[in-house]
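First comes one chain, alone, set out as structure tokens in the form predicted alone.
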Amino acid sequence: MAVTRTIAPSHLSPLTPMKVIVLGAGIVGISTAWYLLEEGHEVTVVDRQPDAALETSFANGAQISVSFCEPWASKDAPLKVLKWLMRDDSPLLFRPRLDPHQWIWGLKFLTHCSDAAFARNVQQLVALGAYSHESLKQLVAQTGIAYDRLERGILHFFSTEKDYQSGAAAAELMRAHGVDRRVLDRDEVLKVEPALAAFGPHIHGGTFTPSDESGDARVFTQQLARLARERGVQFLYEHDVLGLDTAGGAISGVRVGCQRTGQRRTLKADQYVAAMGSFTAPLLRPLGVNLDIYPAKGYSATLRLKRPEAASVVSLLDDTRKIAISRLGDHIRIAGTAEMAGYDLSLDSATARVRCEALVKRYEELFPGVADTTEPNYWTGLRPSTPNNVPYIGRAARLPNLWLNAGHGTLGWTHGAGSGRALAELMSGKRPQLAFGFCGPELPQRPTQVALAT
């Protein structure tokens, strides 16, 4: 009889386990560690926090938004940014700084503000999103992780006729990429989410994607990390990443410092993965690896529901304020805005207070009396943004044993599982089954099916 065996490229056989160090324990880093473990590798995860998902993955918008992944860069973006420049509550706030990396990022952002670049970038994001969503579904079925998941879709509603027409045009573009984004009139919007009835007179219409969903990224990531630990992944929490050493044109070790003991040491592995979000770029610059990643400071408010029966269950996008609203059990998460102002994480500045309070104020306008607004749980995180919103996934060009998984911007939760799976496959000599522009040297060919006689 004939037996079909998969032969992987000889230069990196998945049958040869490797020792891999993953830097970063957010949704992207933990997903990468999990799938590397699935491929049979020995994995160590290093993070400065005491647990997984305590930075950008901690309190994001909670949406798995495959169908709402438009890049920020579009032909209309420059004018909008100029209009918002002096408003502390603007959806996208650019604070000019004496930082050459910010200006380089901004100039490259402008090069993507065309219809052709927008369509090209959308295609990349949709491909990665679909692959990642399927990966997440399989992972949830495999592990049974519960994380306040709601498979109710995402509803985007508009408060002006002009915005509604723009939203309908965007939906047509997404449908061209195979996305089921439906255009709804006001009555159809309220049928999808009746909790919007009080705000109904101000709604002109919306778009809806039933295949999208929502859930708590922190809860998911921390549970996946615990399962990975049980299966043998080593976690070095409360360890600062001090730098990477090189020898012979490759990474020779990563210098870390233990926060509790003050001990410094160098960890060694066969391969290294940089998945530290916004901090990936400054970590790699001394090595000559220059990534176009700049932090976009985002905010969220998590409120306890006083009247859960009157709260929304469909995850929402409010076009007027550019915010996401997601139900997490007996709480509601309101998240959004982006502030290009460096690595500042403060919540006590005048700008931060305005932006946080605007989230709560808007929720009260939409759903009066539904949530307890007296004790809002505010949070801010640095979204690792690229000029075209397409992340870096693949091998670093100059260093053959350094791999990148960073730059996911506002879509880290959406793209986390698929990014981790794709990178683990690449590192194991496979080619992921999606049309995505992975970075680095040439990709391995897809495994060859060879029939062997027995």
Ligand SMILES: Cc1cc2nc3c(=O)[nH]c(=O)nc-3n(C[C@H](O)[C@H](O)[C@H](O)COP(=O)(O)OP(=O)(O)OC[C@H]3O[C@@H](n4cnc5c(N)ncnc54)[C@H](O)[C@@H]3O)c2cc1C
Contents of the next structure:
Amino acid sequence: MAVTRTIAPSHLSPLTPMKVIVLGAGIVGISTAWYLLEEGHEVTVVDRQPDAALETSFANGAQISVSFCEPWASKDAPLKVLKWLMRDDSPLLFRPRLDPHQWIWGLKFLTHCSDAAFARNVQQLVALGAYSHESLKQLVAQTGIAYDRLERGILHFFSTEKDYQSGAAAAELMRAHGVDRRVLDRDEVLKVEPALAAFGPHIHGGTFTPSDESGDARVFTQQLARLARERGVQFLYEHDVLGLDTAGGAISGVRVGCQRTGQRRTLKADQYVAAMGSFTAPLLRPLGVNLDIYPAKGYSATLRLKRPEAASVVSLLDDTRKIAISRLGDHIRIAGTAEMAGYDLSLDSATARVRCEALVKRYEELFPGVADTTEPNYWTGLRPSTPNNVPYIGRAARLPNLWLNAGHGTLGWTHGAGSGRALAELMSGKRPQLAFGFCGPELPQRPTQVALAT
Ligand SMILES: Cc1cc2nc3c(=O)[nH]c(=O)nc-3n(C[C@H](O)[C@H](O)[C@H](O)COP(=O)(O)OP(=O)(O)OC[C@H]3O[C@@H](n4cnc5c(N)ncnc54)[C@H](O)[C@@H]3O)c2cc1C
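Could I see the form predicted together with this ligand next, after the form predicted alone?
To see the whole picture, the full complex is given below, headed by that same chain.
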């Protein structure tokens, strides 16, 4: 069953309050639950973990990266991926498997490796990012949630001239999409983030977006979940979602299993939201809903700062290595790399060890003696990636009470609040104010339709 995307309609009528089950308590599921509550609906959240944000939203790069949002798929990507193929320390590692979903994903990725597709995808990601940033700011003002937020911008720095030149060209392109990305020389880079001084001689330049920010996605999500619970959202933690039942062309219930009692039962609601990150695709496949979401494994290391006064406060991207570095209170988070190798979450394989140790080694090169590298807290998560980086937000084809909020890939923290709000608005018959290709065959087509199939 194909998933079509259309621009949000302007004339859906507001609905009466509904009973909604949200599957998944990551940043996307919790944001969706929150905004559904705000719209006056009765919400239950189901998750297999004992709390919110314990899977991919747990220890990510912490960047609210509205302006640095280019999709992986670009004209230059196929050559880069080939060059990196099978290199354990490459930023993007494609490990071919006997998995048709991986190959289909890869082929669709290739169809987005053109300038035209890139421009269409960027347009949507910028729109969703701006909407999401606005939503996040309002949410923080409304709730007062504290999550080591730093509104200091995001700085990319380059340690080869070639990377600097291509970074400057990317900045030019993004400015054409209304993004304020500035090109900086080395001195300007060091002025924005003086903590980079020791590495200064290796820096060729940078690009900077002052309006971007950073903060702890796990802390934010868990706090929002607690507030939602206080306001009446029901949480069923430690419950596995086993499958969805259909009757009469709609979802009739969700089968869940309680991990503590072993009890299995079917939960019923008016509407269902699938927000289970990478696991959304396999869960919906038996229903004939085929989503191009494939896991891209990433790693992070969180280190305690020995010398907080010497550590960076601006969120950084070491662009040549594709590593994000964000300050979270008296800790530093270093995150990056992507491995297309299935649903494996191991941290003890040879590749995982190489990748984790590379993060810490690089941090020490950049900021010698600043953090305690003897006890790194390693973590791995599966980015729910689509071939064009554009998530599925909207209604599933032919199942009118099944809604999708999944496939946020590298930017789920950045796009979480806005995705939750937009879906809650759509479900409430409202038109979200952004030019985004929402899913839903029954939404009216418009001539301004943007990026279609992923
Ligand atoms: C290394 C790394 C760095 C990143 N850095 C950034 C960054 O700097 N900025 C940014 O914006 N994004 C970043 N991301 C991406 C971001 O973390 C993800 O896009 C985001 O967390 C996805 O959120 P989600 O709610 O869709 O998925 P998740 O957080 O994975 O939530 C899905 C939930 O569904 C539940 N679930 C799944 N299957 C079942 C089941 N069968 N039964 C019950 N429950 C189930 C899980 O327990 C989980 O709680 C990074 C990701 C990684 C891996």
